[in-house]
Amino acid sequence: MSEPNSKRDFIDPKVVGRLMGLPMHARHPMLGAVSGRHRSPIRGSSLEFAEYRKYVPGDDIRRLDWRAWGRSDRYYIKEFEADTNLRLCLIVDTSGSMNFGADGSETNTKLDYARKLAGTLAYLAAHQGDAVSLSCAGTEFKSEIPAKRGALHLGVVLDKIAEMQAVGETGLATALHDAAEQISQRALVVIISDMFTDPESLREGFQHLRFRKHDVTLFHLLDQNEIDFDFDRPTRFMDLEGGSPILADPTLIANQYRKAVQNYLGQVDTLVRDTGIDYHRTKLSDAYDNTLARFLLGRTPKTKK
């Protein structure tokens, strides 16, 4: 849908082609400005029956259910689910820790992985006629692009994704509250972050988004080394968000570190369970197209028997 651009190498046409057959659905009814594929809380006249309600003067008599009248001698109106379009609001963590690469390398970083997730989701949403917005959640690299539809707007979003830089401390907690206040209609809010912060500092932000009736998804990016801490000799550990480096012997602290990581992951599990968000713990070694396929398939509405 957009013009070819060498900066957009995070968009793989083969991956997009494979995922195109998996529509992006919201878990909750959406509100939009045009007709689309997503359920709306507003009753309309689409083909899917929703419920009966009593007739009131002024209702369209063409929607009267005469069979119900024959059984009860009362007038009832058939209501149906109205379809609407979705707003995909992407929030990407651009703090310095997103510069950490798979297996500790300086290439194939968390930010590179985030670009692939965000860019592909933006393309898929735009292709099915949905609006897309982008927020970069950092203290030094910040940007906000409001939700719009169309190929030209998609190009703007993809160019900004290509320009993202991972620097400074995280601004994720603030970005969540800003999104909750600024997104005027119900939306699918997709957050991509390594959660390099106290999980409890994000609780109010998640709750704020859920209070606003948004459908919230979190892709939590981790590298296996961050979990295993499989180092066997003295190592200099750098704080990518600006703190002082630490020289440590991993054999002396490995057990404590692993316990701390498991405690942290347990806090994250509790947080996402309490706030009701759609959580995806994602390792950099995971093929991103498989990660997106699981996300999309998990949202496919179950057919009614």
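Numbering follows the first chain given and starts at 1. Keep in mind it's a predicted model, so treat the numbers as computed, not measured. Whichever C-alpha set is largest while still superposing within 1.5 Å between the two forms counts as the rigid core. Compared with the form predicted in complex with the partner chain:
After superposing the rigid core, the Cα of Ala68 is displaced by 2 Å or more between the two forms.
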Given for the second form:
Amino acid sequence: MSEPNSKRDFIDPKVVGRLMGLPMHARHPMLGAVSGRHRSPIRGSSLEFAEYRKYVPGDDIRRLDWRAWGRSDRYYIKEFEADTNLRLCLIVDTSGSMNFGADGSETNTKLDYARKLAGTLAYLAAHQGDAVSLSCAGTEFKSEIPAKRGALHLGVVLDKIAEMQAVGETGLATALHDAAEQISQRALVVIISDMFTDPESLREGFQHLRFRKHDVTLFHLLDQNEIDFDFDRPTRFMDLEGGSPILADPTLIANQYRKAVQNYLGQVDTLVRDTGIDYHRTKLSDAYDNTLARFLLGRTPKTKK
Amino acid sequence: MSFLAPFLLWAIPLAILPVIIHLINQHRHRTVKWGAMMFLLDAKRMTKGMARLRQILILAMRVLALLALIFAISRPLASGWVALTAGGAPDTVLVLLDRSASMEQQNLLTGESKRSTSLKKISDLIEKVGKRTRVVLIESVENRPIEIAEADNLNDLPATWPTDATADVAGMMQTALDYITVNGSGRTDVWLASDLRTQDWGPASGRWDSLRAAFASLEGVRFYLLNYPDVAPDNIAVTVENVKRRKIGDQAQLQMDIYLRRHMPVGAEPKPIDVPIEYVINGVRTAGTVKIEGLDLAMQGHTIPIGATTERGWGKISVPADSNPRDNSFYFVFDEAPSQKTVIVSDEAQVIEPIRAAVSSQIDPGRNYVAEVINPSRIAEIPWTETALLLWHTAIPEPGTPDGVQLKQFVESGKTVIFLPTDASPSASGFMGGNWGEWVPESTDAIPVGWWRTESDLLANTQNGDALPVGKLNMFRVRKFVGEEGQPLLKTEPGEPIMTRVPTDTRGAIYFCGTLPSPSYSSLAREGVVFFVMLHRALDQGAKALAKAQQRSAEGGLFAGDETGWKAFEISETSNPDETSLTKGLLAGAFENQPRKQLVAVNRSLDEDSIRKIDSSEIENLFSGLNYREIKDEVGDSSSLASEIWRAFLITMALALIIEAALCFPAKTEKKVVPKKKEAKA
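Now that you have shown the form predicted on its own, what about the form predicted in complex with the partner chain?
Expanding to the full complex; the earlier chain stays at the top.
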């Protein structure tokens, strides 16, 4: 792998090095084209014992368990789990609201945070032999990179991540449906978005992905100021998605704003509970490596005793 | 409203500082790029109505607090009447004071009368708001402007002490108008303290129209009507009439009509009460009790025995003290009845005889009725001083002639003259405003009576209320009356006045009778009742001027030109005995002029017992087009017309700040939303 250039500064080698020890697992069996590190729904030839089943004519006699025959005088076939690779499908929201920076700054934006998450996950997936795809969900900035394996493809994905721009309105709902249709086999779908749209409008998209048996993960990016609304004097709020600006006296509307946020977060909680997606509410003030570590640890399979 | 520190009112524009600060704050907004617009839009939608109202209320409370602070430090003066002295202290304050007897109605708890209450309040007001204001008093008795140097206690001035006189409000207004016009008094407040009695105001008088027009043309004159219209429900007024000394055998007695009148609230049912009554004859007191069943008690022909040798003297009828001390007593005097002498100046027997027959009839046995006929050529022989009634059936004398002068003096001394028509041509200038016109053209048909005045004067109804049979009279020859101010007493069917009274400024009376008692002129003699009554009423009227004992109503200048020799038997009680009250004739009492052996009883005018008041609509008519304000007060009320009210403004400010704080306080502290963190699975 080539040295990261300045366009790829969203990948921190130290973070990558620390997370490398945590393999990325899917929560469900995956269907891959080649052998990999992930469980497959079909039986294979890995070292992981799966089950015994009765011999039927036509089975490969090399897989007969002769010890079981010796003990029971019956023919059993010994089956093992198949290991396969997975497809990591990254869907990044590139709506204008992703340009909102932590504490109002223009440097540490949600898009920057999304780049770090997406780039690091892509690198980790590629490193463990998984295919990576990228989809940019915006109405003005759209891009689709299909899932492929290999370092060359990773470079393409990382370059696209570096080129991403947050403009226009969100196209997340459409992007979810498109992803569900386009990804042919089971995959790990990681969505990174601020979700500033009606949560109910995303319900069908999530259900569509789940119907296709994809393992869906959502990183919901929020800034603490967007939740607390700590302003003390009249402010003109410029819409990052190109809408009309709003002049408001925060002392008058703060309570109602907080109510609206609370109501919205409640709807999001209901949505993720109903659709069974892996939800991570993430504040921009959180270190992204910790966020990823929690994500990866949460997916580590439990050791069988 | 006026202020003790009005220069601080220049700070009033500072009250809009909160609004300016708010606007500046609005324009000092910062710009923030924001992604979560959906929450902002929701919040704006939810707070659209109430938040805007709350913000306006907060600003209003801040402005109000500042305004109240500025007003408070400006030391405002006000009272329950808003804008009582709007515009600050005037240059001149005219105090028009009704000193009539009815203004002495008291609050029995405080002992303050309507008059003293009003004076205290006006004094207090002038002290507070107008230390540099010129104060002029116009009281109802003297009715002339009196400049007051120190207005701190108007009650101490003799010119404001109680009287038994009546008031002439229109006259006081005229005096005020003259004062303002002559002195150019600048911005003037006219305070009129009155109890709104109709007899004092005379709302039907034509003077009000000219007063209203004259005041309307003046700039800067404001009227404050300090009204005390309440009538004491428990007040009893006593009056005495027709006091006569009668001798029956060896005994003598006084005969009189006593009237007691109760004042009750409108609609109240009067309950029978026993009223102790005190009789005083020449200082000797006797007492009794009478029962009043309704509102009035009339004791007509009431007799009080007196000594057989007591031929003259004075007396008083009193009831117990109540809310108006001025109407609890009534004085009277008595003496030998005067001679009822009539002089007929005529040379026509058909005229003389019916008149002589009528006026010589002795209807009262205690009196001496005398009729004397004087030929017109011997007018100089008329006994002017002994005559009570003069019937003048000859040419009207010219004013400058000796006859004219004597006739005028006769009328001015309080006696009565009746002019009868002759064929002589009219006088060149008439007599005191009346004159003969042309004869109405002769007709074979009788001229019937069309109208006559029944409520008062010579043709009034009897005491029982029965009308005189004036309608049965017929006239055949009538001479017209000429004069602008004549008051008709009797008119023919076509409206031609037959009997006319010419008003005079004196107590005497002048009548013009347009026909004669002769059969060819009228049926006056044939239908003798009307003629008889008419002549005897005129005779009684004139005889009062001859009487040694007279009843008079209190008024300013009652003894004017006749001050010497008077001594008081008794003067009505007053807390401020005025040494000059005797000569002024302002207080009720019994008086004697020893050199002339004349007795006079002075009492309040009977009109003062009337409780008829003018109402707000009448006041509005009288003052329409003028800047006036009615202030209804209560007798004995100790609240001030103006007092410092800075405390009220400070309280207002505190309330405004509390409300503002309550509005600014968050209604409910919203718990901040803390995003849940997904715990890493072990």
